[in-house]
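Here's a solo chain for you in structure tokens, the form predicted on its own.
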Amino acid sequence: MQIAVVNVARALAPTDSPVLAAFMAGLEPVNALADSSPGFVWRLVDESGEDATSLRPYEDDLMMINLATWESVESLFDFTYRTAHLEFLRRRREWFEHLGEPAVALWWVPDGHRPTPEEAVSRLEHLRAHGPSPEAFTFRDRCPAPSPRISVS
């Protein structure tokens, strides 16, 4: 099993505005860092192949999505909080609104599965409605990977 993670955010302004200039400038190096980090598997990209900043999972044009899979919660946690990504994360209020509800959800997926934005939004909505569970959880309230199914023939 691999871990999927979705992160949504509502930008303070359009991506081509001066408000988001530093965020947009830092996105490529942060994505490159993720791509080369131990445990990284896959991340959602738009038609540019660079990032997912043009994708809109909600009707709100300022809502953005980041969706990825990793080999383990630990490898995702290490990238998120123990690399240069953390400095980028600390600056998020310069670029994004505080949503007042969970913006990040994790869940287990079979190896090689690539979640869609719709699946990711559904998992995040489940977390918001029901709290952490095997369907969607957080770094703070982690759920163990389900046991692999054993077929008996």
Second form
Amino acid sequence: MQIAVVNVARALAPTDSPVLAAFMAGLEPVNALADSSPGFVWRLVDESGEDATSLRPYEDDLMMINLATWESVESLFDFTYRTAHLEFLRRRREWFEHLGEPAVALWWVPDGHRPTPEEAVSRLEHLRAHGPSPEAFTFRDRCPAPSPRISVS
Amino acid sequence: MDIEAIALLQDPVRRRLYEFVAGAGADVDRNEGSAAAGISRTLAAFHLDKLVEGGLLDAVFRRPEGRAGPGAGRPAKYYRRSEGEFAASVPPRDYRGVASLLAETVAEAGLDEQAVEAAREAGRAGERVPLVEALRARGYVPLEKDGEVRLLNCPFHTLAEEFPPLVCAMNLALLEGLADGTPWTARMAPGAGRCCVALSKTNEL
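Which structure goes with the form predicted together with the partner chain, now that we have seen the form predicted on its own?
In what comes next, the whole complex appears, and the chain from above leads the way.
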């Protein structure tokens, strides 16, 4: 199994505005860092082929999505919080609103599965409605990968 | 039991060894340990192994740097600080539990910036002592090398794992506050197994 992660964020301004300039400029190196990090499998990109900044998962011109799959929760955690990505994350309030509800959800997917934005949004909505469960969970309340083996004891 | 692990450090020689290993910035073998504590290699190995038994250090076996392949000899035993965390309070207190609740509340309410500013002020309000001393007093285990200070310990480790963006940002601000008015500048330098902040000397001062 691989771990899927979705992150939604509502920008303070359109992506071509000066408010988002530093965020947009920082995307390429951060994405390159993700792509070369141990455990990285796949991330969603739009027609540009570079990133997902033009995709709008909700009927909201400012709501953006980031969707990826990784080999393990640990490798995803280490990239997210223990690389230069952390500096990017630390500055998120300069560019994005505080949503007041979970913005990140994790769930297990079969190897090679590439979740769609619709699937990702429904996982996030599940987390928001029901709290952490194997359907959708958080870094703090992790659920182990479902084991394909049948228990004999 | 945490208290038994901590009690191992009551022996001054063992405590010196522990502090040497924790502050070394690299794995340590018994020869280095014996030189640092001023005791024989056999005695150093005895105490280091006691610290491993108690869970304060981890022992790892590997070939010495720069030696590999046939003829490189047997792997040597090295020591490093363990990932474990030990605390004892008499009478019982649970500041970590309440810190976790407060951090959760701050994160959910989106009060990150206020918390970060409070941390910066707390750093600035610190006593004006040389930076490395101030860092040591706060539990950071600084290692100065090539005009840079790396921090070998995150004093907020468990909380930083639970709430990374919030606690790491507060930590950076606290260190920026501490470095205020000194020739040092704090910056984010995250990496697994150490504090996410490093300090460098500012050239113009």
